[in-house]
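Okay, so here's just one chain, in structure tokens, the form predicted on its own.
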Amino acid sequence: MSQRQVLQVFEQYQKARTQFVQTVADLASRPQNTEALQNAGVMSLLRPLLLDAVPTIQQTAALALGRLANYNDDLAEAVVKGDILPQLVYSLAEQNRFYKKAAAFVLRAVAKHSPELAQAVVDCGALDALVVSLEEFDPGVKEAAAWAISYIARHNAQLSQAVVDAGVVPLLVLCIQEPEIALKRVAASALSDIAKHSPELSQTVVDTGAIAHLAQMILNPDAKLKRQVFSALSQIAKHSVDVAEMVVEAEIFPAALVCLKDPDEYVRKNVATLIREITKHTPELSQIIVNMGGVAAVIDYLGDSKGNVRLPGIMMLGYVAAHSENLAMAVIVSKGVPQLAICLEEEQDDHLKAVTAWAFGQIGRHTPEHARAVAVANAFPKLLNLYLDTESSEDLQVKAKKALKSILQKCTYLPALEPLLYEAPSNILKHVICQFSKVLPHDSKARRLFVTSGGLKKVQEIKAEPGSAIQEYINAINSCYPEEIVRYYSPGYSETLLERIESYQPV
């Protein structure tokens, strides 16, 4: 065989390999093909091509594996079991930038599915190789490495700690200072995934000076970057008062409040989440947000949003109101109660309704004035219906009942209490009767209205155990009226009168 023929054979072989990996990579990009590819044993065919002499074949083989592993955990597990990861990690340190990006993509695709698969990526020494890639000159390689790190760290504190121990955090902070928007996004996302698990991990991110660099990007025009920045700040701030104070001191307010009106839904939600995580800690932090117009801005945000996007805003109002009478009044003055009533009316999700019920409880539990604000918004019948509805989740029933009780114990606004006399079960009714027994002795106009509206009659119909708390309240109410009035409205009194008429002998 001549040299020319030998070259032709090699060219054909290379062409065939190239065509094979490109075809597999194309097929792997469509989910409907993955099962057929797996059944055909494509993993074992791609593995030797990762070490092919031709760089393009190596890269395309890695890309194909990444696409397959990305599809589901079975395929990702096949990559692990096929002993492919050590090969990728070895090549990650040796090959060109195109291969490094493809290899990091495979690691990310495997790690994303479960903590176990992410641990397999860590166990094969991937973190050290990814750290080296974060120091590469090429921003695309850095981005691919940061993405893989993010997918490893997001699962749990143990994996996140492994990432931190590999020395990743300072390099990610450098990445968010790079000019490339895509790299900034992924680095911010990775910092968020590291910080979210524990106060210690959050502190590690803080200690590298991340807050100041993240704070500089809150008004960046790129929506996807802003999503990640606000997510990272909220994951950092949620763990402790000290860290939340550091986020506030980075002077992100009131500029961040502008982003509650951002066209991007996720930006708005992440800003609301950040405000929630700050206000939940202390009355002082809540007061800072209130002073900057944060409560009014969140109430407007609730009016402009629907569904799950409302959740952090509703929770924020509840946290603010929980701290003190004054802060709860700030929510009321900013017209938070009617907006929460709208949320309770509009939303179908039980979890959202439960959180809204909880927020009502935090607002109304302070004083009669606070309770009246909730009562005037017609919240009592709504909360009662949610508590009694057998279709409501257990959590919703518990929160609606708890909110109703805590507000009723402060409510002295009788027009809102009276309908509950007819609708409430005994465990709620006793709180309603208790409030009437407190108010009626001191208000003659209310006593008269209570008779003419049928309230007194209804009270006489309640069957209470002698000596029970509810019987004591009924006795207190009855003592506000002449004995004949009480007798007149008691059940069976009309029959007694008729009997007297029958036995009466005219003179």
Contents of the next structure:
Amino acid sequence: MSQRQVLQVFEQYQKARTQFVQTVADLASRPQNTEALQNAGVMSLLRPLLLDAVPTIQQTAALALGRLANYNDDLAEAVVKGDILPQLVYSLAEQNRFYKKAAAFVLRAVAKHSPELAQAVVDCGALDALVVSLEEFDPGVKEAAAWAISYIARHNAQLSQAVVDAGVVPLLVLCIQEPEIALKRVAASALSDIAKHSPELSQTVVDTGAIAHLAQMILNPDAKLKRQVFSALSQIAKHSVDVAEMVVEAEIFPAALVCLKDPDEYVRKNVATLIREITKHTPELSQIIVNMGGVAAVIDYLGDSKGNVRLPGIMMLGYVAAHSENLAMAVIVSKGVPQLAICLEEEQDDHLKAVTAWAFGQIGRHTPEHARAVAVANAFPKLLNLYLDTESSEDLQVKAKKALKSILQKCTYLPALEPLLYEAPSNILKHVICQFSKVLPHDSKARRLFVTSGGLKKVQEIKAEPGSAIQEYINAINSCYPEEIVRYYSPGYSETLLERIESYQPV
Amino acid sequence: MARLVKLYSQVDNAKKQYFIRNRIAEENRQKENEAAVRIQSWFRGCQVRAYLSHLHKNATLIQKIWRGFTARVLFRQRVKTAYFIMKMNFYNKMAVKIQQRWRGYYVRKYVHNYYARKRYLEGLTRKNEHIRRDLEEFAELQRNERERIIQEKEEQGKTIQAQRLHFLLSTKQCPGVFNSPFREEPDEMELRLRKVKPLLARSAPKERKTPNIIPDLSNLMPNRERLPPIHKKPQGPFRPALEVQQQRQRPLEPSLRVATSITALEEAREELKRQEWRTRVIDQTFLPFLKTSQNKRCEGLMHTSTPFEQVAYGTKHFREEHEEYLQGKKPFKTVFTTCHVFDKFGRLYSNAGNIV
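Please give the other form, namely the form predicted together with its partner chain, since only the form predicted on its own has been shown so far.
Okay, now the whole complex, with that chain kicking things off.
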């Protein structure tokens, strides 16, 4: 009788604890409850429960803590200040897999907010414990650990160097080879976060042979995995030419282009980013991409997507065109210019417009032929509008102006230049008139057309300071025509004629 | 004497004369001296001047000749350099012409070959079209696949719905909901209802016990003999309970390969040897005479009388045996490999002897 009673008391206590922890965990899953929970002092109550005798209670307490720390950095800081991390790290090495998962979740939630918090997580020795759990058999535990490592590494180079020093990278590469999609996904994202900071770190990732394994997964049907894989590859490739060449040598290429048609827009964006990171290094790498039809694929992708997703594609076109005039011609031949014009028309964001203007500048600055291709796509008025628009950002104005200048200096396509005579401000007008002064002496048809379309009249109306460059150009234009014509079109000619009538004395 | 007297008379005069003359001489001496100096100075002056002018004349001559010489040398040199520069300019001009031609040729041929570039760009456009078409085809394929999957899901959902609503099927007597008599043809659902089979009626779901009511007694009684449940609910046609129980309680049956030691053969041989040793009657066995086999010659063939004999190779033995080559080599080891398909045949839940 008495023993049963004693046991009953314990059972009741255990039931109450379990119920409490579960309720708190449930409440913590809704963001609006966090403040109330914090005010009620949930931290100090959960902490002893982490050391509870019953494993279920421990796990649920860790889960609740993780959920709380996930919402804002105040709570995460409270977790750090409450000295909960050492307990978690200690038990991460000791307990069963469910508890490990929950503890890794808490670490991840804390490390996610800021570099300082992540540093705190590293300082309490979490990395070693996480490395041990990466070697665990259970894929769920591995996934949680890889996730936490990814969140720690993503803040800055120092933290990811610490992660690398803990020997995580080979284990992550092993994790990529596991059959579970979720684990692959998280491991790829962790590799991406590690490689993104510096050339050395990306070299470390490459040295473990990650590229080959990542390259195998690019045709995986899972979209989220593809996102992470392409992001990892692009972060690896972005630092140096050598690594970019290694990425290309992994034979990802015709296959990766296929992913530009993926229904998932982030996959497309990451593929475009990868191509951009590869092409930006050297003309040779760009040439490789161009030769396998990458430019056409990217241009099609620009047509398929909207908004920010376009950004890497546009930049890629700019980088390719910047390398050499041959490559710029390849972009033009692949019908890139009309597509860019469409982008300039459709997009609303200033940074996208700025990038597009930059790409135009890179394409058009090589030879008159290139400039003509840009001019035919009717890019000048748009660029001019962007430059003159008071609502455009400073960067956009600078980019548009630079692009206009570099294209105008090569452009000899007069029909596109003429409208600029009427609209452009003087610093642009200078280049326009310079082009006219270069072309007109050698082209009689153009001279005639220039007069009939009213260009000459407009030129006479320009008030230039004597001795300035623009005056010289105007003089050069005037010298192509007979004097009477020039005088006829100069402003105030009718008055002088009338004056001559007055002063004329009939004999 | 007279003369002497005369002379004496003249002595005074002579003395006077002498004094006078001396005086006059004294008086003129200064003058004469000056005159002499003057004459000397003039003469000396003339002499020195003449000498100097002579020297000057000679110096001028030397200078004239020297200057003329150096100037001629200089002139010659200048002419040479001018000629050289002229030549150089000419050569440079010609070299530029040659280089022009060569560079033009070289660049047009190798660096910026217009036709090669044109060909490249045409090739690129073709490649681009190709890639575009391929990608388009691939995207189309993917789209179709996605649509197919969606359609299949819809179809499945409709089928499940139909299974659930199977009781609405019309009967001979009264038409169902989906088979309105006022319409010309029954609803699509009606046709579907006819096709599918109804879901089996299930008993009402049992009230699930919340897990926190059961106290965790695992730490009190760690080693309970209870078999873990395989599934939550029982499935399928079952074998008899006894057989199942036997199957689950079956002791470990290692395959032949696992059960047999790798040295089993040697052990068996050892055992055989030992047995033989134990049971044999005489220690020294009778061996045939060693030389007999060597001395034995092949008999001649019956129907021939040739001295040539039949060769033993091919009829008696097939291999040249060189014992010396085989010395120090171990004999092959025989390892048992088992075919474990048959180990478990018919003893498991399996269809055709497949390993489960």
